[in-house]
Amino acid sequence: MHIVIIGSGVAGVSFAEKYRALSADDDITLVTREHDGYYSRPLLSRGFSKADIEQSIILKPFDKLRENNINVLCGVEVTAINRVGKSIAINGSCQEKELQYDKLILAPGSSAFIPPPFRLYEKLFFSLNSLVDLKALRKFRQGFLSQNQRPDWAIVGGGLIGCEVASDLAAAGDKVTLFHAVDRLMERQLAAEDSALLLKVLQDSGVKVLLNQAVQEFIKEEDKVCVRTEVTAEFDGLIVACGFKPRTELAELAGLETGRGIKVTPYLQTSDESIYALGDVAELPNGKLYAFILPIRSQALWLAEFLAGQKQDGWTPPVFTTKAKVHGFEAVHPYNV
């Protein structure tokens, strides 16, 4: 059986290598646009505090898989997916352009949501979803520090990702001002008692946050990006985390059933039975993506194991919860997950 799987996060390696262990004679391919191996993305957001990031976000080179006999080819999109040929298109460095499969194992993740309003801007900002766009950050940041000087950033967005980046420039010593277009942060994940705690933690560490505040446009003007809400304000850096968004398209393309994600069975079995779905872009029966590490890895050892015939019952999602990595925070309550 040849085996093929699109994306290299946590979703898509810990099903490569699980699936390894229980099955030493299928074949397992493994596709990603990455070039710099299996890395933990939760750490992107602390990007800037930690000097040697860059090689400590490394969890895994590809050659490590490749020694497993994981088949694996970086630097390659994957165009579309042929379900009656059960082969994808792909281009890349590779000289290979389309891929047999048996089963194909969809584990692409999300991408960051850039608001409609905001994407004819989006060459003036940058969003923090991969470590190619933390290596654009650092370097833009670079350019500052060798001049003996600290960038000023405007952060639109007061959600999980917005805090963190914020709370770790601050922690960094960079001058942060944090727009979020509601009342309270973290709304979704946090109880009220404990936005209002994270405010305050924030603005403690330098700060400025600026709630109930609608985001008109953004403009350039010399080396300066300004951000226009009822007043305008201008920065160096500008970087939009407005939250994230399951990659669909290519499932779309293909005639599978979407909603917010890929629809699955409880079996995280697409609307065809030869495709599957891991991770970020599942969407269960019950309408949820499970869009944590703790869930994703659960999906991905317990499809490992279904495959291989160990496994009879479906997934269900283990006892789990999440944290913000905000500097000096702690929530009270449990998060909303």
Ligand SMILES: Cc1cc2nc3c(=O)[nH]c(=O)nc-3n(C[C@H](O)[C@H](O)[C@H](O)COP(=O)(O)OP(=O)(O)OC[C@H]3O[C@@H](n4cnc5c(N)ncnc54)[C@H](O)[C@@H]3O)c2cc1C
Contents of the next structure:
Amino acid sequence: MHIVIIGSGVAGVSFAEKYRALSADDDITLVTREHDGYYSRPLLSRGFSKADIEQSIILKPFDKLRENNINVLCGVEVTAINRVGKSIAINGSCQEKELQYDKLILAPGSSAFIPPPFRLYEKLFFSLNSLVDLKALRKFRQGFLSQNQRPDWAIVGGGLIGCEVASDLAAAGDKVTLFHAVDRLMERQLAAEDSALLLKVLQDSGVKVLLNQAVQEFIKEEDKVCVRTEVTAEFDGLIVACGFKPRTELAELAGLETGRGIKVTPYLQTSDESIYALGDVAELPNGKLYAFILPIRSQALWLAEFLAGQKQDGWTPPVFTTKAKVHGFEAVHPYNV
Ligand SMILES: Cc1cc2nc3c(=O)[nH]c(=O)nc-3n(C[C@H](O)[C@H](O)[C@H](O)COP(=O)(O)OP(=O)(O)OC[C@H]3O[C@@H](n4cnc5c(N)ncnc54)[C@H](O)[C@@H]3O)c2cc1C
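Moving on from the form predicted alone, kindly provide the form predicted together with this ligand as a structure.
Following is the full complex, with the preceding chain placed first.
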């Protein structure tokens, strides 16, 4: 049997390794657009205060997976799924342009969600969703540091990632203004009391937090970028952190059932019985996406065992919690996940 996996995040890599451990004979191919290896996405938000991050973030080079008899095609883009012919089309520097599969595992993760009004200005801002994004941000920042200057940042979005990035840039010594649309930070995950505590921790670290700010547009002014709310303020760099969007495009093109994510059964099976989905992209029958490391690893291990014939019951989410990686902040109440 040939198992093809799309994506080299925690979902794809954990599945590949576990399945290889359970089955020595089947062929496993993992296809990814990444170049640098399997890395820790949560560590992206510590990307400014840690000097060696571009190396220390790598959890496993792709050659380590290859040594484990997992064929890795990296730096390539999967462009289509042909469900009738059971193949995927790939684009990149490898020789293969098409790969046949018996089982296809979709683990393409999520991209940064950019609210429609901001899409016009995509050249004016950064987001922080991948190692490529982090490297671009660090390169931009280095331009200031090498002239003994500190960039003045605007971050739009006071959710988990916006708060973490604001905190880390401030810890690294930069000037940060955080714009949030509603009246408290991380309102979806935190109790009101913890939002207030988080606000204080960020303010004490030097972050200027502006709540109830409906950002209307961004304007390029020579080497500055302006953020327009009721007033207009100018910054050196702008980061949009408004949540994530599951990468459902390939599945949609292939006619699989999708909602917010790719719809799966409790067996992580999509509407095509040869295709499974897991990780940030998978939408369970309860309508939930489990976009955190712990449940995704659990899905990956469960799916490997299921396909190896070692599990009969469907996947059930483990009890888990999360934590904002904001320097100096500990929530009093449990997070809403
Ligand atoms: C800044 C940040 C901080 C976070 N902090 C935490 C935290 O503290 N705790 C926590 O539990 N979670 C955290 N998360 C969420 C967690 O990282 C994700 O839920 C998890 O990494 C998702 O894993 P995944 O394997 O589903 O997807 P991904 O990690 O997104 O991996 C998908 C891979 O597929 C590749 N791919 C996609 N489409 C294609 C294609 N067409 N062709 C080829 N390759 C493709 C992508 O390039 C990517 O490498 C954080 C996320 C971010 C962005």
